[in-house]
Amino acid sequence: MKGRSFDIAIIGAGASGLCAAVAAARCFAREGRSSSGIALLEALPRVGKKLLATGNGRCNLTNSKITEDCYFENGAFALNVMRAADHEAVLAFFSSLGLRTKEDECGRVYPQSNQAASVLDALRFAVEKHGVCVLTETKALSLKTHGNGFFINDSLFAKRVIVAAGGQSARQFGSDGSGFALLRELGVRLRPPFPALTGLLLGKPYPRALKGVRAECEARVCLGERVLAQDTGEVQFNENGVSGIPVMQISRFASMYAGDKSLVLQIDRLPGMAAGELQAYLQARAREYPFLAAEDLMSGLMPKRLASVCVKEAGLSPSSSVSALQQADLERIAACVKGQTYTIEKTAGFDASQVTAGGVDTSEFCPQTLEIKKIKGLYCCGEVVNVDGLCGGFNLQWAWSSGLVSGTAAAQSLLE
């Protein structure tokens, strides 16, 4: 690689980097310019490894119901960037690559094949078709400005550079935070990265007996009495804590206040039933079935192991006879069902997270191009930027949009 020179070098061949490469190549092709001047650098032996794991292997590639509220902190900036490459533009882009998609009732869009590999293949085939130079097992260890361009690893020169190296989430897929280090060395301002869309590890008295249980719950991250965030859906109970979509949606707030002793998780284990309604149900059930064990009072409402834990948390034996329960006992059971509180020891961390929050401060960019204002010719896209959103295709939408915008802008700047 020593002494090689390119028009555009893209650091990172994940979702946003692949998209940027195709966008830049198409710009060059329209002007009759060779795409062999575009280099795509990837530290791993193959491109797009993290993409294959998205959406449990199905790849929820976008969502038709995107609003500013789907993104944390910088939703307005994200939507400003997406004006040039919105949801419809992304669908049109993938359609032009031959990828068929389908949408579910929640607006989530998947490949028709239900396989993330189909999305990656569409991008890989386009990169190959345009003759982009793909350099795998090539990690960018340094990035320096030089004259009218940049040197990567003191050997590869590029007139334009797009940093698409990802965040720090899921290190096994190549996201090790190295892109942050490259940009920090150039004086680019970053917000401290922290894990988002991850699980929570809970302290005592969290019951390990719940390991493997899944149930519809409302989860709330609270700082003392203040509710920071809440969401409802299927919570997965693990040996040391909880995960599942509603937990992931609110986990970034636990990351933000990590270490605060007043940080707790409140779980309503029957969000579809009001407290008064539940008490009345338990009273009627106790009258009709006095011979039942206490843990069977909520049979049909929730998994038996979860019901058993609720009874224990009320200070009662799950096997005790319903006939022996007093009104106060039923009220305590209902209270434990509707609002048990656990200390949050920490999040499950970067390796278990799907997205990194933090990254390059959005004030550093021109949103129309994603070029760093103070360093001409340097662009960023994807997770390295301080934009993160909810589960449901919103983070991949950002990856595609930012990749299309930065790739197009970098190429056009060389054609002007």
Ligand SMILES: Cc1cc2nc3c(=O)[nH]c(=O)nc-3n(C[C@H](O)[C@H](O)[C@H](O)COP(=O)(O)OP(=O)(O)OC[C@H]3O[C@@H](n4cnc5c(N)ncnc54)[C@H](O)[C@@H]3O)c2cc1C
The other form holds:
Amino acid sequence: MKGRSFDIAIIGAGASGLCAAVAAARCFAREGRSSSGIALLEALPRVGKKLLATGNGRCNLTNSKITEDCYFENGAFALNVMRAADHEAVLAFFSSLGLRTKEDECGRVYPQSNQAASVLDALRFAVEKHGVCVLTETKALSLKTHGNGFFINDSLFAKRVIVAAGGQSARQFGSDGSGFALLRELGVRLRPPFPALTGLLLGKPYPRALKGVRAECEARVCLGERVLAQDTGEVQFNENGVSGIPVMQISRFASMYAGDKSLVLQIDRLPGMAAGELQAYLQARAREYPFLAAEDLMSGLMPKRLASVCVKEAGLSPSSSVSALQQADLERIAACVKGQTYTIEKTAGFDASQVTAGGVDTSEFCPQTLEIKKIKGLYCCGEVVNVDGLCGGFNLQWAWSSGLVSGTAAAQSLLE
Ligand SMILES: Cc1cc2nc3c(=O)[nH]c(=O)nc-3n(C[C@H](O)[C@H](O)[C@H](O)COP(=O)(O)OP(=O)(O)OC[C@H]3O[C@@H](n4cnc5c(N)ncnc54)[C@H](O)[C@@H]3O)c2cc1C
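Requested next: the structure of the form predicted together with this ligand (the form predicted on its own having been shown above).
Below: every chain and molecule of the assembly, starting with the one above.
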């Protein structure tokens, strides 16, 4: 086994890996040690590709309203790790890289420029300034312990390795689950990965006519009548199912019960109006405008195509005259608006997901360093760890914090 030798090799140059590289380089710089001994391996031709797609190209890089509950899994562990690099520390870190940020009313933090590229540039420039050795188009296919270090691909030796290869969401941005495979080979315990923050594909009677409609709804993932999770916000209706932030927030529960025949999506298409209020509204409209078509009864409440589908779901023709509608018809329309149920066939899967749930079992780590307890010198950060959060900047916060903690710890262990 011959090849290059490094102090630290970081596998994956995404959010957490870039952060780990800068943190390690800063530690070395403080001691006058060169960062050319830090290698950052990236499978793709460029670093940080996923970052450019985050926050719809704006990068929601953190959130000031962070609590344990913002994480579905292992929130207490995540916050424990963040004691060494919390929200404020992350903001200070980016500020030290020259990145100015702004916060919205929900605590979501974005770059001042509104461009995700600014966040990536801040990290890229710091990596370059410190002289970290960036090896693009270099995929780690194997990781083996060797003496007091590790061999990657049987050729690159490193005294310390940080696995920052992400999960297996949105493969087009490089994270394909290969980090999990490397760790599994070393006997590291993993929780089975599954997609979170993704869309839902719905079975009959989901009406394809809704394709392209967006509306404020309350979405609930249920097992029969039991509500597993619910959220309210703008739902996007697609050809075969639904997406949008509220759907993503609850999709994890559909992943967990995938294959269960009683898994359904209940959707309230008018969460701001109680059922009784809606019925009274429809009755008043019908009295005042008897010449309208049934689909126009709700023209002031929701997009027309959605109203038309609700009328159809009530067993009526959208073009039927309001004057012909009975009280019972109006009650049925109101009931369909407030609670339609569709079977969930499956989630939109890893490729459409923003984050992977599952990953390295948190009991494997020392939370102060993110070193794997049973394999000295091996660290992990980011999504490869079994921590996943809500939409709103919490997943990147975890990536930054865990990158800072692991990068600092790996470098310090070589300076002791
Ligand atoms: C479309 C989209 C939008 C998102 N928006 C937000 C948002 O606004 N806010 C938020 O908090 N979170 C957001 N997320 C989630 C967030 O981007 C991730 O949680 C975060 O990027 C995870 O960081 P990471 O470093 O663990 O993994 P990644 O960012 O996925 O980086 C992993 C890197 O490792 C490389 N790699 C993988 N395997 C290997 C290997 N074997 N060898 C070498 N290199 C390898 C990959 O190519 C990749 O560059 C979004 C995700 C997506 C997909």
